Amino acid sequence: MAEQKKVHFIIERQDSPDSAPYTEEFLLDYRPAMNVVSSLMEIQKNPVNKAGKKVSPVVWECNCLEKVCGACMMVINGKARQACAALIDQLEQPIRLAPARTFPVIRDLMIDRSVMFENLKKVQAWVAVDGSWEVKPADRQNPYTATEAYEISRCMTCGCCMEACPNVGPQSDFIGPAAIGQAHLFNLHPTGQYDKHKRVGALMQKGGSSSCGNSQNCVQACPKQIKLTTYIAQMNRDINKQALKNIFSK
């Protein structure tokens, strides 16, 4: 009879955000068609290391499992990506799993993007609808901007932009490329236009888009291939038309 094969990972864990991370490693049947959220499935279900020590059950975050919520965002053998998304058999072994340390570290390989959003909160990403007038159909968008507003409307808010970025970190207050993509796309919404202003003057504050090394990575990391930096491209030439407008208006 020929002998099972064997899945290998070697996990970093950490028991608190407080704690020392250590790494642990698991060996699992193989099965077809595996990914990394079934694999940590298998783990939950039976968390014995490969040493032959029941542990607890490694810590980690999904919802949708279909490369839409983002949450299930992890460190795969060195590279920021979605777990429901990275196929076993795609995956060199020893497959290596550690938590995108770009953020605060929950547990294991779960973190806290909480930052993401209040960035998102700091550009003004939505459309003020504040009920003091009759809401109605919504104006048409513009045909020649829908493609790239669509494209950008994918982004999932996962992180794994913020993860590649060399620029995002305590080194730096760089609000990141996600923030500064989503305010091109509210800029190009008929009416989220009217507040384009507000998004811009945010991007001109300190950590806005000048912090911006243009490294690229956040291109090459993003799961949905959202072309950040020329978005990033088009946000500095609206903040230099603003700055330009600030000026000759004194």
Contents of the next structure:
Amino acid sequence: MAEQKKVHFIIERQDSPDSAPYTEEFLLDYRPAMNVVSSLMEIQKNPVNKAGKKVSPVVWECNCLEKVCGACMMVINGKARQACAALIDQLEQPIRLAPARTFPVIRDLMIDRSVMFENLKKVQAWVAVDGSWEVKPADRQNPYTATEAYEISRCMTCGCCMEACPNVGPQSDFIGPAAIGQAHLFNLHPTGQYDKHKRVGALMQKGGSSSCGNSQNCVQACPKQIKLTTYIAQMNRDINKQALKNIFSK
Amino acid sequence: MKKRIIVVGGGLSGLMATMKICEAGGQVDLFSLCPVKRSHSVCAQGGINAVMNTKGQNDSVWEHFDDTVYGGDFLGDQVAIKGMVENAPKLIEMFDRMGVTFTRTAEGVLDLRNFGGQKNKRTCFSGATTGQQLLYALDEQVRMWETKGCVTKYEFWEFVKIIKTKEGECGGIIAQNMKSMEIEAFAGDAVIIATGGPGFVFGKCTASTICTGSAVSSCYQDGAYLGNPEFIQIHPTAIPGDDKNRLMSESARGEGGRVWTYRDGKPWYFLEDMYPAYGNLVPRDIAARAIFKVCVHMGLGINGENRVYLDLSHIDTDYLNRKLGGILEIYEEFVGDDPRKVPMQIFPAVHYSMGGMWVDIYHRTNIIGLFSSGECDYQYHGANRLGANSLLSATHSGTISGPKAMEFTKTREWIDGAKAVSAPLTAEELAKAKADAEAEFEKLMAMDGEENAYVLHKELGELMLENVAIERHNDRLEYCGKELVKILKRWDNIGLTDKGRWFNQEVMFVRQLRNMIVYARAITQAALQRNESRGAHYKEEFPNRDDENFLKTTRVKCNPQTLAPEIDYIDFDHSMIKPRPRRYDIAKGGK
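Can you switch from the form predicted on its own and show the form predicted together with the partner chain instead?
Following is the full complex, with the preceding chain placed first.
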């Protein structure tokens, strides 16, 4: 019988937010169609490291395994991406997993992305409907604008763009690409645009769009291919327009 | 003082209920084991049914009503269903106003597509990620309410159990912080369980890993009844995978996809052959059984394996990208083939639970103060759910459970004239409930047996898939029931590898697993006792529907000592559309 093919993982672990990180290696039996999440599930079933020592299973976050919930983002061989869609056959071994350290680490590969949800509050990423009750039906929408909006609305708040951006992190107060894209999304909506000045106003503040250093990393990192840099540029134009308006209306 | 309502679960139903409660002046404590924006509702792909009648087909709400009742093989409560289909167009308008990026026609109105079990175009959609878009819209609205101070989110908190008052009413919940592992008791004027389906009981399924049914099982063990738990929908078209079976949306068939395999060296479009009236658009239970038959009984799967083709390659690429982009990407990403060029390979997988917590049409359970809505309740779908009716039922049920919970806090009225009599839980009662839950948790932490919880779960899933899925046999159901008792016993012998008290996922899973096993017993026993074939429930020994004996809701109570399911059958409202044979080889018969 041929020797069992193995998959070699080197995983950066951390027991708690304040404790020191360490690496642990695992060797798993190879199976076709494995991905990083299914590999971590194998470790749960047999949490023994490469040295043969029984350890606690690796902690990470995942839900849908279809690249739509955004939960399982981590750094895989140096790149921030969704673990469920990282197929073992396409990864160079040993496979290195690490938490996305732009965010506070909770445990192992599990991170705290609450800042992203807080950012959505800052930019008022919603249409301020009067209520869920019956009102006049919404207006028609230009289908081309709607298609652009759809592209942005697939953002799953995974944080790949935040991890890839050199300007997001403890060194800066930059709000990051995701929230700017979402602000633009609601500025595109026929009634959402009524609050455009508020969103633009929020992004005029320190840490807003102007903190973007135009590294273009976000647009490459986005697993949904959202044209983040285009929307940041659009937001900067909107900010300039509003700034001018503010001067003249004084 | 503002009424405080506890909502457990932040998918479509929980968020819809939350929004309604806020609008009615209530205060919500919203619990979820993940950020609500990552709830399983994001996975729904194809669309949401509502009679918009913008395709010149004279579609009507009655037709939607009839399709849903007929598709559910007449086991759905017709008063509840009628309310849902009447509300559907209003919900679409609401979502449109909230900014959902529905796919539009060239003139800028909402486009509609075909879906299984329906002759008219009735399905509103947002590319092939409709659930994601609807969930995000409600997530945004609830975030707005959060900034107004009306919602407190408890994300990464797991529901443990309800707290009952000494009168046996629901007065609050026990929940556990998944990070710090601290256990807390929360009082509420009403509690809504909106925690989704139990797909993970079957191991590999199309559901998210969080869809364990654990919360429902916990309520069931505390006296809440289940309704129709034996009705588990098998989705005909899923991509078999190593970690899960990924859904390939029914919209692929709705947009013209054809299902086939080779017979005598030539493509055989067996659904079109077997069901000429509906062809590839037969409902899910019919399609799933046909594929199973072709592969397992006739041995005609691709290369002898359990797979058949789902073919879109004859359709224009631009059209496919516009209508189905999201799901084609999933296939490309996880399989590596381009479905625009080569046929996809698919096989049925466990997808949805029609059954769940028993509720009345106002989403009240049999426990005073406890509501349930969304996939975790048993309402609306009878014996089989039509595609694109789940986003509808999830949302619609939230528009009922939320307002009814608020109403209850004022009237204190319950089913059949019953009235709540309990006073709010006192500080002492909450402290006691908390201490009890902490003691239970310490027992989990002390588990040091031989079994690995994840391995045991894999066995549970395989057992259920093997015996309680697409075709059911009484001898195998009996066997399965006995095996489940053994698995429950083996659960006692689990040993924790993680003894940590900070974000210990393993110990939480151990608790969920026990609840899954108890729930699995209810599914299995209910399947065993229903000696007929109806919708998703199919027994070769009893191939026909038996209205005389089984035009009834299965009601399951949990025996508190043995945890065994105890079953009786109760009547439900089927007064408006008289049951008639359900056939898809010919056009739907008269009404």
